[in-house]
Structure formats: structure tokens, C-alpha cells
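Heads up, the chain below is alone and in the form predicted on its own; it's given as C-alpha cells.
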Amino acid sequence: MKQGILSDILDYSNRANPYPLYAELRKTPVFHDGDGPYVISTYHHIQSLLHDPRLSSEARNLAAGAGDPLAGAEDEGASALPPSFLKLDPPEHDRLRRMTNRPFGPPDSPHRVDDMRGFLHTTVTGLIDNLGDPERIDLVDQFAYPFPVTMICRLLGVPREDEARFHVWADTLAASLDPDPGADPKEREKTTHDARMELGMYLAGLIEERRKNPGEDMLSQLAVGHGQDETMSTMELLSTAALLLIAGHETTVNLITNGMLTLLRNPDVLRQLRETPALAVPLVEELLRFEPPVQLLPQRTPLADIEVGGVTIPKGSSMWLILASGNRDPDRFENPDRFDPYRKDIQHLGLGSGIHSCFGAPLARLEAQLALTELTRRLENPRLVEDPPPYRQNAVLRGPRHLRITCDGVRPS
């Protein structure tokens, strides 16, 4: 296996189709070039590691000189806000995730997501109504981005008119997840730090207002403790709010965009979804396998020497788990490169697994199901203007930056 395959995966020229590279990577299930991270690319190894308590998500457990290009940016960013629960291990991870879940899902708030269905549908209808010229549509800018942003603002209680303020911050922090060895590390650290600081200051003002005048939104309930004895510190609340605000829309943008791109490449499936809207549920699950919005999990670290596939990975090493490669593993899925919404065995890695599985999965699934159902129902004969479309730089959160389509018209709602 050639030594430069990791650089190839991170190379923007391969962003449109990294899957041949993943297939090559799976020939060496635990890949290490002697200097960089240990890269895990097969389904069963990844699934096992996601449930292994010896694997840490905390940057402080990464050994000096472990070869992780993200370590510097994370440490610098932490001086502005503490790590979110996404980057913590038990018991702190469990405590913060438990408190965050109280105003979001069962058992304390079992109807939170389901109660948003009406607002979700109204928002989708309005966005499609206002697409404008059917021959010139950018589904990212006109639909896939504003839809989840509107939803997360509604959920958290962030004023929708402030979206422009945190758009740049969100893009910068999402880009900090991208292992980019070619970037200037000092400049990357400063940019990430500044974005976290500015977002933290913005959220601090919002949280203070919610403490004085709480509403029914999640931010209010987190700020006042949701009627529980256990509460977050101010800094923990800031970090959690920043995580929800960014993760609450960045991945869903990609899920919706990748979904429409896949449907437009598979017109028979698009037609079937239009004729049978209930197909949306299994279709989104297959989409999470076939084109997951999160391609890889970088910066995982063993707390002790561990053996994976006959390879001993030393304590403190950097590890990357290539979720998208595991989802295309032929040892786990039959015909893995075929998009099949009728697939019966669909235990994918698209939303992670274990204690760090996607916190907002119920909302992301519902948003994608509704978005794809309504777009296929209302757009008449939609077609891609360019294939492949231009992709975002980010190799971790992979998705088209623009998805330009044309159609014969937009059906009334």
C-alpha cells in the first residue's frame, strides 16, 4: 500500500469520490506509516472501538509527538471554551450529556422533537415556495443550509436574525475538525481560538438573557437547570451551547445535500420516493450508510496499549476511525457500493455508535426525511447542472458546497 494514501484522502481533488481510496485502505485494516495516526477502516474494527472504554476522546491523553495534526488547534481552542462533552470521557461526558438530554429527549422531554413537526413542515414549505427561478436553483444556499439553521435556532432559542453572526464562526469551527496537514498550524490555531472566543461571548449574552427571562427553548432550560438539582457551570453551558449550535446544523446540511445528490443520480429511487413517501424512513438510513455526513472521527487515543487486527497500538497514539469506509466494507454489507433503500441489514456507522453516538440523531433523521420527501414531491423533473458538484474543503464533514440543479417547475404545496 502506498505511503501517501492518507494525503490522498485529505487531498481536495479526491473529495468528490473518496471511496476508491477507502477500498484501497481496507486492504490494510490498521494502517500506520510510522509517523502519522493509526487509521482504522473496516466495519467490525471501528464498531468494536466505538464501544471500547480504553479509547479516549480527550486531547490531553494524546502523547506528545503522536502525529495528530489537530492536537494544536484543539489545545489552543480550549483556552477560549472548555471541551464539549463530545471531546470528553466518562464520567464528565456522561454527566454533561445527561443534563443536555433532559430538555431534548426521553425520559424528561419525550415529545420535544415530535412537537417540532408542524414547524418543520411549515419551514420546508416556505423554502420550496421561495426557490425562485426553477432553472437556477442552488439547493445548498437556498434550502439545505437555511432549513436546519432555522430549526436549531428555534430549538435553542437563538434569534434567527443572528444567523449571519454565527455563520462564520460555525464554518471556522467545523473546518477545525478537518485534518489538513498543509495548513499553517499557528494561523489555524489563532483562527479557531478567535472563533470560539467570539461565539462564546455571543452565547454568554444570550444565556444571561435567558436566565433573567427563561422561555420554553432548550437554552433557557439548560440555563435554569430544567428543574433538576444538577446544573452546568457557566463555562460548561457555553461549551455545550456552542456544540449544539454548530453540530445541530453542519451535519444536517450535508445529510440533506448528499441525499438529493444521491437521488438525482438514482432517478428510479427518486421516483419511488415521490410515489411512496413512507420510503423516506429506510431511505435516510441507507443514505447515512452510503454517503454519511461525517466521514471520519479523528483524534481518538488509547488509554493503554491495545491490539486491533493483530497490530499493537501504543498508549497515547493518535487514531482515526474512517466511518465512511466501514459503511462500504464488503465484509459487512452486500454490494456496499450500491444505493439500496430496501436494504434489510442497515446497522450503519453514519451517526456513530457507543457513548458518542450522534446526540441530535432524532432531529437530523426527521429533518432529512421531510426535506427529501418534499423536494422530490414538488420539484418537477429535477436535474443536476454539474456532476460532480463543487465540494467543501472539509474532509471530516464531507458534502457539496453548492448543488446547482434545474427543474421544469415547482408544484404547489
Contents of the next structure:
Amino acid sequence: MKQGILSDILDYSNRANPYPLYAELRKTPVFHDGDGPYVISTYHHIQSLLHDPRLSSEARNLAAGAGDPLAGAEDEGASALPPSFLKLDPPEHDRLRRMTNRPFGPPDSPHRVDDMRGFLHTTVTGLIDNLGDPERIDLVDQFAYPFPVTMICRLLGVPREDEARFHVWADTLAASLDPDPGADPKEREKTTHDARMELGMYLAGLIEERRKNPGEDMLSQLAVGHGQDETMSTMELLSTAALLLIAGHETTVNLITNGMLTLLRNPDVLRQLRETPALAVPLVEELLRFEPPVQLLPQRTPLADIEVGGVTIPKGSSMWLILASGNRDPDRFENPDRFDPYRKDIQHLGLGSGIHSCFGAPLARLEAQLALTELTRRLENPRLVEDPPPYRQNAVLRGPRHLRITCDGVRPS
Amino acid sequence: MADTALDHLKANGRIVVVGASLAGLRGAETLREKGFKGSLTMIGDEPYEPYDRPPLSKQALLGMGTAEGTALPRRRDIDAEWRLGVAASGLDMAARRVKLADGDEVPYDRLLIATGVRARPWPNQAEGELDGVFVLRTRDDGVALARRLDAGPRRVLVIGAGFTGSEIASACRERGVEVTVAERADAPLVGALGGVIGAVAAELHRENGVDLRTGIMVTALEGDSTGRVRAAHFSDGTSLECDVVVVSLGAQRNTDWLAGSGLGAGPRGIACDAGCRAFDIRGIVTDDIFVAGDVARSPHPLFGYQFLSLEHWGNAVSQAETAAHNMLSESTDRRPHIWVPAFWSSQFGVSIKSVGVPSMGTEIMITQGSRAERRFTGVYGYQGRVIGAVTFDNSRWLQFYQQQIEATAPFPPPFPTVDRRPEGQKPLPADFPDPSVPTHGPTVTLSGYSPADRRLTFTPAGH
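Please give the other form, namely the form predicted in complex with the partner chain, since only the form predicted on its own has been shown so far.
After this comes the whole thing, all chains and molecules, with the earlier chain placed first.
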């Protein structure tokens, strides 16, 4: 079912640099081949569609047999957990997201993320202190993965000793988003289902515990409610917690790793960041444009026949929105393939847009800003050991599996 | 490059901006950004450098931030001569001079008029001057009203339930101050959004403890022996004790100073073309006088080229930028101002946003969400096309409906959407009040096809 350019994009051998393929794809802004998905690759179309109320994120609106090689990845788990708000439309989406936001962001919790600064900084400092042999650093395993995982566990209130178990479940579920041509689908479904089941069981126990002994963490506050008129059911709470955990595990790691990789490929910018730490803020925005951790959104479907760029997309079709391609669209960004943290016009699609835009964006931004600033400040003369680095299999949540670097030493904090 | 008149203007010209608020400032900044090196004079009748008005009816009344703290952020240094605290009092178009209230005159090569609007005062002057009677338009108004609310009044009366009046009532309730709102129409916001949405707004008022009285007029304000307001009398014969009254009856355009100048200026604003050039009273476009912001009325291609007046923040910025660009451009390089109207309001914890011209709509369809939940999108239809949209806590969808308006998409929308409820299956009458009855609500005014406000007698040339 995967033909031509789509199978090239999904092909692991193109993982290190899919951007020329995206450029090719943009020549046909609404690409459709055979029974595959409708693939949207230009900035303005994607931006419009993200605000288009005729598009659904719910799998039940997909026509039977709509050719989506990614479909079914999570639905199979439906027997274990109901869909999270990522895969729901309003009003259910709005209700759940609003409740989830209460212990996380303004107006109810305006200081939650900012209050984590101290802990973020301590964690980053500790991880860099313990990098060990400066000539043999794997930035993914030693820094970019443990940092956001520590943060999301802290935020949700997952005990640190359970992080290793989470690691396995999160990896399995993130991998399920990816069409792995080699894997036996039946086997994969079962693995995914089991992982969701186990994660659900674990979280159910934790929520039970938090209901009895609530703490300051988000899970406690979601479990006991905010004294408002609406509360989440236990099943909704489980799905939401699983969503936050997986999103917290599998996206920021790529943002940080892609960031360090990009800085090491652009030594001038790396030097400028070291000299001017405040550059981290626009630099992370440019990074979200240049190497977005979520490359494409594979779960939209129109509720009616819609016309996009002169092409009619039938009701119930599977649609992919290639955010990473829109971010490199020369009709929207000047010199799109240039990494330029001084870019003024930076309305990127890296965190999505519209009602499903990244829930954890404030935390992800802060984590990436802090991580890149501190790595740049403390690593002496860092260099890539291999370029390109080895990538994860996943074409959607794309990022290096390892980022081996060497440096002359680690400055004290 | 040849030394054209335009080059000369850019290098040595004199540009005068009358009106030192949002549009005036953004216009001046754009002039400098576009390479204007000549002399720039900013004339403003208030003694303050440009400040932002929306917070005056919101944060400033809640004691979050002060009315004094609303200075507009500057995009760049404009290197201007500021004539603040002195109003423009006249215009000599032939001599190209602006007359000031202090008797001074300022010559110009190009003039940008951005004098905006002022609060419509209480029609009875003596009553309007009672202590405790306010309007809310300027920073001084905001400071005075906020101070009075700080003092803990027993009851505030807001006259007029347009956007500003509703925001003031909301601020009062948030501060725990008792407030009565008197509105001539049947519900708040009806002039701008129609009766269907007005009914939702009325519920918001009442749920938040506002004593909302509709279909009623305030006939008189009564003072005590010390000249402080103590009561208001209504058209139904009742009266109300109150110690603060906020008159919120809309705005009047600041065009009085142009009377007799020959410019096409009147109560409905200053007519200009799509390129922001002012018309004179004969309907002939001037080439050296430009208009921007609330005081302007200009033809809009999306609305049948009717002249449109917009009291909208975003419009002021956009129109000032276009005017400034065109002031320094050859005719073929000029750009039209074709901004799609958009505004926002925040009241009773609800964010209200709108695009297009809802008040042109004859029908409305609730395409997403539910009025009962106070989260919905309403789409307005006019002659079979989408003409406007409003959202209550649903603004992330607004961009889609703006595109529908720009594309003159059919109404009622023929497609399903997410979050469609039973109430959104078919259109309802939008229920706007009779346009011949004056209201103070709408912040968009369609004012016909004539560029000049005065009637001209057409006399065919004799043979």
C-alpha cells in the first residue's frame, strides 16, 4: 500500500534527511496515490486545515479501509483505554483538555511551569556533571532522554523508581505510531495492546493511591478534581495520564537532540548561543521550525467532501499533514533550509496549531532552552563523532537514537 | 535615481499626524520605517504619549495594572516633534496648514488624520457634570473611574450595554460591586451581534449578578445638594439609587475641527478611498491628506464597496500602516486597505471574538458548540453568503470562518463540522434591531455609498 514517495518517506534509509523528499512532495501540495492517504505538505494548506472544523481527529470518522498505513496503531488499544483528547473532537476534546489544563497552566495554575525552573536546572546540572568520559558521550542516553522523563514523572507524580518500567511502555507505544515494514502486524498489535494494558493497570494503581494521599503533582490534582462542576472519569484520567506520559517521553528528547545536532552542524550559532544565552528563546523556535520533533499528523479525516488546493478529498479519507514540510515551504519562509535563529518571521507549525496544538508547549520550550544553553555553556569544544547519527525507526516522532559526541572537557557548573 | 518629488518628500518633507493614539503612532512608525527622513509632527489633544485603550475597561478597572501603565510599546524611535495637550482646531487645505487650539499653525506636505472618536456624553449637560457621572474613553476617564470603584461605591449604574458597558459591568461584578445595567434594546450587544447572541449576553450578565434592565431608558440623573449623583430615573417610571453612573452610549467621531474645511468629514467620519486618501466634500479624492483608524470610513470590496467605519484596534493598526505606506508611494505602488473587520472583548470570564460584519447578517447559525454552555461559534448570513462570525470561548476556529467570509462562501454552511449540536442544524433570524432606531452598540457601521456626508446638488451642464 505504500507507494513511491510516501514509502520513501517512511523508508528508514531516508530518516536522517527527509527534507529533499518533502520538497519533492510539495510539488503536489495535495498528494494522493492509489488507496493511500491524502498528504498535505504546503504551509498555508496545513495551517488552514488545522483550523478547519470540517476535519475530525476521531478514528471512528475514518471510512472503512481508508488507506492509512498508520491507522490502527492506537485504536487497537481501545479495549484497554478510551481515546485520549489528542484523538477526540470537541466537545469531548475541549472538556478533557480544559480539565487537564487546570493543574498545568493559566488561568488556574499560571505558575506551574515557571515554578519548575529550579528543579529543571538542578536536573540539567546533575546530568551534565555525570556525563563521565568527555570523549565518549551519548547525548541521547545520558542527557536528552533522562531529562524530560525526569520532568514529566515529577510533574505527574510518578515515583522515580518506576521510570524504567515507563521507559519500556512508552517506547512500545511510540513505536506503534510508526509503520514498521518489517514487523508482523499481529505481533505488533499484541505488543502495543499489552503495553497499554500494563500502563493502564499501573496508572490505575497510582491514581488510587493519589486519591487517598494527594500531593502537589498533576495526577493528584486531576484525580481529586479542582472542586469544579466537571471531573474526569477514572478511564478518562487513565487515558489522559498515558497521553501526557508518552508525549513527555517521546517528543522533547528529539527536540533537545535535534537541537544539539543542529548546533554542532552550525558552530557559529553554537558560539553565539554560548556568548548570548538569551538567544536560546528564538533559537528553540527556529529549531521547532527546522527540525520539528513531530514530523507529521497522521490522524485527520474530513467529515464531508472538502476541497483543498483544487483537489476534492472525500469524506472519511485519511489525511496526513506534514508539519515538517510546511515548515520548509519556500512560499512561507525565506531560505527555508537555512537554520537562522535570528529569523523574525517564525510562525512555525512545529507545535501544531488550532485546538490540538501542543499541550505541553510551555514546558517543552523551557526544557529545550535550558538544556541547550547549559550544554553549550559547559561542554568544551563539542564535536559530532558521526554525522548523520543513527536514527530511531519512527518517521513521525523523528529523532536520533544516539548522538555520540566528544569534547575536550566539561566545565564545572 | 531621478530626484522625484517623492524623493524630495522623503528627504525633506513635512508630515503632520493629527491624533496621537494607536493609529497615529503606528502610522508615524511606519513612515520612519519606510525611510521618511523629513520632519514629523505629532499633534494630540490629550497630554499623554500614545497609550492603549482596551485595558481601560478591563484590567485597569480590576486594579490589575493601572490606567497610567498602558503606554503603547514603541516599535521604533520616530524622532517626532510632539505637540501634546493641544487639539487641532482647523484645517486650511489650500494653504496646507493645521490650526491648533492655542493659535499656532503647523504647515504640512502630507497630513495623516487619526483623530479617532470620543465617548458620547450624557445628553443633559448639567446631569452629565454631576460628581460620580463618568464616561470611559481616555486614560483620565479610566483613572477617575478606577479610583471611584476602589472607594467601594454602593451601586454603579451603567447606561448602555454595548461592549464597553458590558465590560465595565463585568469588572464591577468581579470586584464585588453592585451594578445595574440599563439598556434601551432588549438585550446587551444586540447592535453588534443581534438578538440571538444578545440573549446569551443577557444570561451572562444575570448569572454574574448584574441587575440588567432592558427595553428601558434612563430619563434623568439626579444629584444631591452637594452636586453628587444620587439616583437615576427610568422610562418605566421607576428610579434607582446609585452613587456612580457610567455613561456608555457609544462614540462620536472627532471631526468637528474639520467643519468648514472642505474635507469630506462629518458625524459618520472622514470618507477616504481604499488607499486611505481623504475625499473632499465634492467627492474628489485629495492627494496629500490621508486618514486612518476609528475616524475613517472607507469602501470595502467584501461588503459591496459600502463605506465602512470600524472602531477596532487591529483595523487602526493596519489602516495606519497602509496610509503611511501610501503617503510615501507613487500611485502604482499604493496598497488598498482591505482589512477584514475583527474585534475581541472579554467579559464575565468569557472571551468574545468576531470577524466580518455580523450586523449585516439577517440570519445566524450556531455551527459549533452550544449557547447554553457559553462556548460556541455563530455564523452570520446575508443574501446567501457568509458575512460574519462570532465566537464565545471558541476563537481557535475563527480563522476558518474569516476565510469563509473572504471567499464569500455560501450561507447556510452546507457542510458538517465537529461539535455540531441540535441547535446548529438550521439558521435562525439574527434579530438585529431596526437600523433606523439609533443604537450605541455596533462597532462596525455601514454608512452608504457616498464619500461625502453633505448633499450635493447635481446640476447638468447647460447646452
